[in-house]
Amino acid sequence: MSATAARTPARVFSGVQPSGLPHLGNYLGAFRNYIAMQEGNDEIICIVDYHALTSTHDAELIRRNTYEMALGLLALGLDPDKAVLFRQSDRPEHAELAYLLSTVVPVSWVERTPSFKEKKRTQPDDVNHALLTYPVLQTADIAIYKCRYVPVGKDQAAHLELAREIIRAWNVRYGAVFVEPEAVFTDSPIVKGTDGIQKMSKSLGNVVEIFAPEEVIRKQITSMVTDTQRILRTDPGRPEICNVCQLHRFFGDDYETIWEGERTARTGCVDTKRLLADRVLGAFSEARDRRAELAARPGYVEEVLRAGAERLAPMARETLRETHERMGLGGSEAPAAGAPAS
Ligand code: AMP
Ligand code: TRP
């Protein structure tokens, strides 16, 4: 390609569960790529409320969290003039495509998905059927718009690998209609939580939120587990394994100086946490103001979500039409007169 040839915009898709207020794991692992990749690409971001039903059964909570997640993304810089933001249940074609794709998926593929095994352990009294087919719906989300690039955190790598296998299996059976998607990671694909061990996750309660009140964010950061072998203030710290030090890499360009302070015990964990809290609050102060502004505009978020879903309707319908045709569904030309019935 010559240097002057116009680049074809790449199709980008990602989904986020309406699990409440965004946290640092979401932002550093995925949302910053949503915001970077909206420039010059055809990007679609979806609040996946169907997926949330696999674990949350409180209708009001799903609705409120959908609003909060959309508001948070807009405040963080997702621009509805550049990317499409919509709610999954406003495009029910996703559910239909999931059913159609599921016909090529051996049960063993979904039974061995790590997230399904994990859910069997964490919600043993609610191992519902939709949990098993969760990755098939995720595949349909991406496939229905024929998207290639999928910005996600590392916890989604297995789902993306499965999506590729499902799409490959369907394309082999019916012809190349769908695009095999590729995960796109940031340089912090797994952000650890305040416990310093598990990945940061709302359901584990180990998050640093972005839009919580200032005192809450300070408290969340102060509660972070650091280097557990650093007991006395005078003990040298090990920044490589300290989660607070790791997070400093993303909030200022002097993290090496901060790390050196820890190594030489010139600074203590409390100082380093305080500094991190100041920087996190500083980094998101504009987004926090913007969130307040947008929240004060009645109906704004709903308007963005509805317009997004509307824009996607022709593409979703066209993909389904093509899929029906390949799979032998729906009407076609009447069989020629006298042709044998079978
Ligand atoms: P979820 O809230 O689980 O739908 O996550 C939304 C996006 O954030 C997904 O792409 C996740 O992979 C990503 N994400 C969530 N938690 C983390 C984390 N602790 N580290 C990195 N990425 C994350
Ligand atoms: N499973 C993803 C998560 O928990 C959410 C999701 C649903 C998604 N559909 C998607 C992510 C399609 C990327 C592409 O974070």
Ligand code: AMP
Given for the second form:
Amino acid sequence: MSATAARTPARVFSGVQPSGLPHLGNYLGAFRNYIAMQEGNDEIICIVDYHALTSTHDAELIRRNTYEMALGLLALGLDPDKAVLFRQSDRPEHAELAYLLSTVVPVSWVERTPSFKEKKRTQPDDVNHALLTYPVLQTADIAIYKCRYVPVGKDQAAHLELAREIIRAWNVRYGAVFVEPEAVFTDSPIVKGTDGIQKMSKSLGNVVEIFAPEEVIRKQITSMVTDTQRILRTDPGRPEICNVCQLHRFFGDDYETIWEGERTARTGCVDTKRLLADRVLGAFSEARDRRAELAARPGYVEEVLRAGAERLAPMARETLRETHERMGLGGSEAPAAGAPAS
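Same protein, the form predicted alone this time rather than the form predicted in complex with adenosine monophosphate?
FYI, this one's just the chain on its own, none of its partners or other molecules.
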């Protein structure tokens, strides 16, 4: 299914890690889709601070990163009157539902997930239980609001398919309560970091931060690795593999001309980097001004997050009520005639 096809009234869910100041990979890979899909959809965007605890154990850092991510989303154009923006931990029903769903999940299902395998490699000294059960909480995040669509890149398809399997297994055992979510495969690119090799990521330190001071953004972009086989200024370049040239596709409609300049050595890597820095700063100028305005309003971000959580409270509580009833939890009438007494 395409992102365009989902732009009929439908409940859409996406979660974003609270990693602090948004970077270019966040925006091109997800946020611009959030902003587009808030039009005509019932969109829910969750800052997943529970999930962040699997790798971050600094309380103040979690709070600061959550604030910065929310502020950045609002500055970039997410409208709290059109989409619900909230903090995961403000709706603890997610955690309870994750436990209830986990009762139908074989351990082998979560052990095979790409995210668990990757985290075992990248943080071998902190392979905690929450990392293993991460996909179950992801499923609960989606299922508790009975969301139909989840916008993802194709690299995340395996995780959504696991969510579908978990929901299917629970529904088969207890009866149809949850909606099996469908992927909305966006046209978002996998944005390489400044190293030109790995995906742009805060944890790898290879990002271009949208809201950093101008001099920092320029330094981040001018330090980007380009075509490693282009040694001299007079050597022809290969824009198809140059990360800077690839990013020019999103900032201006003349990227083919820029690419041709690289192929013919009419321009050099320094030229294209400087131009990209100018264009990135120009593209986010209004968002940077908007962020400064919102940051100057004490309590505004917290107000938006709490209001979003309150809007979702009735839905979350009703889903848990249904789940409890189906699973035999909580009070009930006396057993039917002929049933054994407890």
